[in-house]
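Below sits a lone chain in structure tokens, taken as the form predicted on its own.
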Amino acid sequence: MTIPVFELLRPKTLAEASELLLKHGDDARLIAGGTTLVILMKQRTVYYPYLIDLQGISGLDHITADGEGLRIGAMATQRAVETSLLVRRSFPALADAFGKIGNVRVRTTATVGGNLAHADYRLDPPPVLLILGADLVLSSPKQTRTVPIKDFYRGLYETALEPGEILAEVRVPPAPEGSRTLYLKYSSLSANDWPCLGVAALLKGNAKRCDELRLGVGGLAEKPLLIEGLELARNETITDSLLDEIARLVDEQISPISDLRGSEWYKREMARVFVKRAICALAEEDPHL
């Protein structure tokens, strides 16, 4: 199925990119690796009249590391960050994300922003980056500010993201000393498949005694969540009881939306035993399932 006929616009700055934006309005929409707007576009589902390329800007594909930790530029392709030894010394769950996405022909070609601000609630990376504190810098001609990615995520395909504002780059803090992270994705149909759900783990601590829990998951709501109330599991031994507290606060956090992949019943249970197993993995000092 061809796409329709529209005009692809191609900015040379970010600012200019912003420009477009705001000029052509709901018409317009940026495309990056294009790996899922081009097979929207041609299956008809959208259709938009201007296209903005942002692939002719320069220095946003960047992956570096300072003394506040780990930058990606939205333009970095998925491929880049999965193979990044930078990355995967530092946040190597982080690169786990990344490499789980599609397979390695999308990876290549796809980008960071794009997979971030395509706001799905079945993504990979976001679940990582939210138990790692990311933060994310949305660029527009007025300003730069920095979202939280917890903050950024509003609903379905809803982000916080205002008219004009292009996400620029992610920004990774230093993980805690002495912790440990995990990412666990779960597909019921094929490897290359959307998750029926995801769960990012960081644990600081052992089996005898947890400092610090966080849970992160994808595919179990309307947006990536980050778990709350993990404070109950410090200074505990984790145990079969405290295992099945923190499922039972996970379940009262989602709300899985039934699809081909699982329906929410199916969806509930399986957080229960991917939660269960990302924790038991990192207690262990064993993250290798």
Contents of the next structure:
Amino acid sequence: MTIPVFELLRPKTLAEASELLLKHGDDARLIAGGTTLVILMKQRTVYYPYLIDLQGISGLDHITADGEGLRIGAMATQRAVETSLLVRRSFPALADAFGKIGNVRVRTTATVGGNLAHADYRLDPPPVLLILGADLVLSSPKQTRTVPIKDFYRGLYETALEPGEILAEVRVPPAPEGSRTLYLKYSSLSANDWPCLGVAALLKGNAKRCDELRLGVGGLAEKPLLIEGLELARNETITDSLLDEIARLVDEQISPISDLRGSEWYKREMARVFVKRAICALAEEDPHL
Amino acid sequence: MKKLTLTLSLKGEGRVRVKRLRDYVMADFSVVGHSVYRKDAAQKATGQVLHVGNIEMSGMLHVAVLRSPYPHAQITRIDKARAQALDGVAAVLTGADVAAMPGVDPYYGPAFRDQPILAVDRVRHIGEPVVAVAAADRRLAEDALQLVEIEYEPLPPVLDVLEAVKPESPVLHPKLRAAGTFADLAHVRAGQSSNVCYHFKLRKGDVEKAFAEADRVFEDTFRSPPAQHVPMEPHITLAYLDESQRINVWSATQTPSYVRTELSAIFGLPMNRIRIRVPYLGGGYGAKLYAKLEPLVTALALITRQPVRYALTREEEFVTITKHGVVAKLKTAVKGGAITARKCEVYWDTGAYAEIGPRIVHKSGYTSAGPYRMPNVWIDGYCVYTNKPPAGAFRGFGVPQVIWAYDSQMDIIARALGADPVEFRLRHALDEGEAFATGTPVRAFGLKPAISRAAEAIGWSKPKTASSGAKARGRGIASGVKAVLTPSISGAIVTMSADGSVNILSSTVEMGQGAETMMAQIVAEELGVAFDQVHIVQPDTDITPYDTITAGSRSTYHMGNAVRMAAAKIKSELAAVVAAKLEVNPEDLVAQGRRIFVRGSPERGMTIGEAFLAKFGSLGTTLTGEAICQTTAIPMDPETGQSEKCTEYWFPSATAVELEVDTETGQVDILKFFAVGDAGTAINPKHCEQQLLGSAITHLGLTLFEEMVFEEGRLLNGSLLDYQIPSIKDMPKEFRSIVVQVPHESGPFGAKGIGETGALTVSAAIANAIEDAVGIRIRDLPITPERILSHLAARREKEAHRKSS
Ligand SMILES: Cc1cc2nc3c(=O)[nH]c(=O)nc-3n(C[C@H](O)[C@H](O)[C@H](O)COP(=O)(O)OP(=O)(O)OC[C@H]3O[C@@H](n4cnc5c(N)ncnc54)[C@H](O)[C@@H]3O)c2cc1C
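Can I have the other form now, the form predicted in complex with its partner chain, not the form predicted on its own?
Below is the entire complex, every chain and molecule, led by the chain shown above.
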């Protein structure tokens, strides 16, 4: 469990980091918190002669808010998001999702960018960012572009990042007035484990009348998914039959991978249970009822 | 679901005995029976502890090992030239190289010499060591491994224990050599034509007749999977040649004496040319028994003539040693509401090498029918080779696997008969002096008190809190026993200096269980000195005497007796001096408060220092006592498993749980958990409670989610990223232990042991509570949420089918 000799490159700017990525191509990899990359390199499953360290680039770990919403720098630690008053006040479900990652030792070291870019199919934060309609800012020497998070994930460990591109920032627009969000993480083995699946829900309205519903799920396909077609719930009363209909919709869109934390059958069952639980919890929580 | 009615009174005779004992402990002793702090607490809390991993030596080489990617294959070619040429590489070793070392036996193992130090010609499991590199640092060693080329010719693997016993199955070991460690294995010549390397038989009465005459017969198959010990400190060994060219080994092992014997056999050297030292272990749980890394590291030290250290990675740990996967088929006859016969067919998956498997099948196999009264018993235990990593001892030594089977079935039967599970167990539980299935009368047998205390703690006679919504509540109980490994030997030396300070020389390994504290308490009590005046010299085969093993909950009894007897010798020498001076009978003297005085008149006596001065007339003198505790058994009849004394004593265990099952997800939430065990006299009550809880936590994980998942012989979850162990968040809401104390007449101050007792009955208690909650019976471990949900779904489907037809 050691890493073969490699060179650690320490750029001072994003542009410099991108140049290095382009220069070394497949021989180089960005390293942020290193929590995932170092394990893989120690197992000698992957090897890169050059690691490009993002730690030395200033201005990448901010958490700020303005009228356009929240901005989180890619190098902000997961723990910083979890404990940020700003995030907890405006997007409690997001703070909660970051706070449910692995354990506190991982969260203190690992970064927001490292998590999102890793593109594991079970990550906790993406479902919440999906329902919040977050945008990801991707930086390269040529251009800086903004990609909606739902277009960022392409497949298993596959993202929209082009060669030389670096995930620089996450932008979360203000949530719809009067909406509430929730993230349910379900671990089927030890309580400390990766999720079997995660469900994020956003509800505007209440049990009597749903103005808007959004659902994001993790662990239920090769990539995190934003559930489509939820307009059917608009202006409806949240009844058992509506919940069944929503669950059916979810079931049609997911394609769970059988793994150590659950078979496809089990994950489909759990998707139904946790989607319903998330919606019911939000519906019941309405302070105006 | 059927309502169970409770008819028993919980104030059985067991409780009275418990009380009486507690009085006796508290009244008579000043150190024993008190929850003094651990000897090693301050050191451990401040990070001052010596572990093998902290030892650095100049010129020390580091090892990395190339392991088999196939479950079963012939090695056709190894090319190590490029690795050998790498700068900083001191040695690249193959199985053929080991075999070519003059006078070296390339095979080892405690039961059979079936395991090669490095694979010779054939590999038998994924992860088997094939090539070892010793280099200036670990990274270099791993770099060198990537330059080694090996070609394999895959062979058909044997992956399932029930397939492995079929006549058409490929045979892993066409020839077997007994290791000579165990007298009763010497005659075993099995294995030539089958993968069964050991077959244990017990025959009592006439089971077939009982089945024919039974009112009802119950047949069930229970499974438990291979699993990991996960000690915090992985295996590690450091070996070097000292200035007299003797082999010196520092190793994280639970068996220093055995390792010395094994190295002496492998390398053909006199025992005093080998020195094994063991500092504190970061946990063992059975993983660190017998030889593990020591043969390989010693071979490398001999070849390179440099210090060599090998520390396993966690990933390597997974393919080094495992817990036996077991398939247990139980058939039980009931007549007139009582069990009349039980037949157990138990298949133990010992993996590619027998390890200590045959001992487990024998020593734990004989308890497969349970500690219950039944006139007819038939047990077949099969130790079976498969192409998986070797399985060895695991906290409980196989007993948790058989209790999982028999105490799940006890509940199945009780429910089917409409009997209360607690009452049903108490009615069948063996009484003091009654014969176990082996014909051995049980002694100091706190089984009934353990069951009663568990039931009382969980509030068995009171109605349980009602279930609500999707959550269903249930309560469950399980009981069982383990027998202590017998025969075995513990030797100890105690030295006392003229100032009353004491050293204990013992080969018992401190691995977190508190053995040092136990020894110090016993010796302080015996010699009448303060607990803090006692120091423990850690295992060092040059100076600490032979001890069979630190395992099997045996140290408190065996080593406790040995250190007590050794201390008693010193006490009697001092008493002789005092008696002569004071002209009193030495029998009337007691040692207490650092003095030796006439019982009842403390002023008539001497301090320890005065007694030394009186004896030697000189300062700085020492007295030494040495003693051996050796237990004996009457060998079992190989055909019937009968013996008037198969074990020295027993560890009765009970667990009671209350839990909630989420019927929508299958998730189990344990609300209350009581781990109950009969320790004999608790030398340190707090430690006993902690041991019960610690071993219960281990088995909580094993019950609910731990499992090594294999696919085609490949381990799918061979790291802690995927193999889950219980975290603090998985603990039961209310989690307590209860120490039952039924003293053993020849234990030190009546003590037996407690290291595994809390582990034994966890799985069955949880499965029983799940049936109580949701009416389904799980027979396969682990009981994951998915497993529960799929049972619930299957039942729903069946019901729907029944309604529609
Ligand atoms: C024990 C453990 C448990 C875990 N449990 C969970 C869990 O329950 N839920 C969960 O969601 N996650 C979990 N994780 C994953 C954890 O969040 C990751 O370790 C984290 O996602 C990686 O972050 P990092 O900053 O350490 O990234 P690194 O390891 O440094 O990098 C990860 C990958 O992202 C790339 N990368 C990093 N930053 C950028 C960037 N700015 N732009 C482009 N590419 C980039 C790297 O090149 C690399 O490929 C767990 C991890 C561990 C070790």
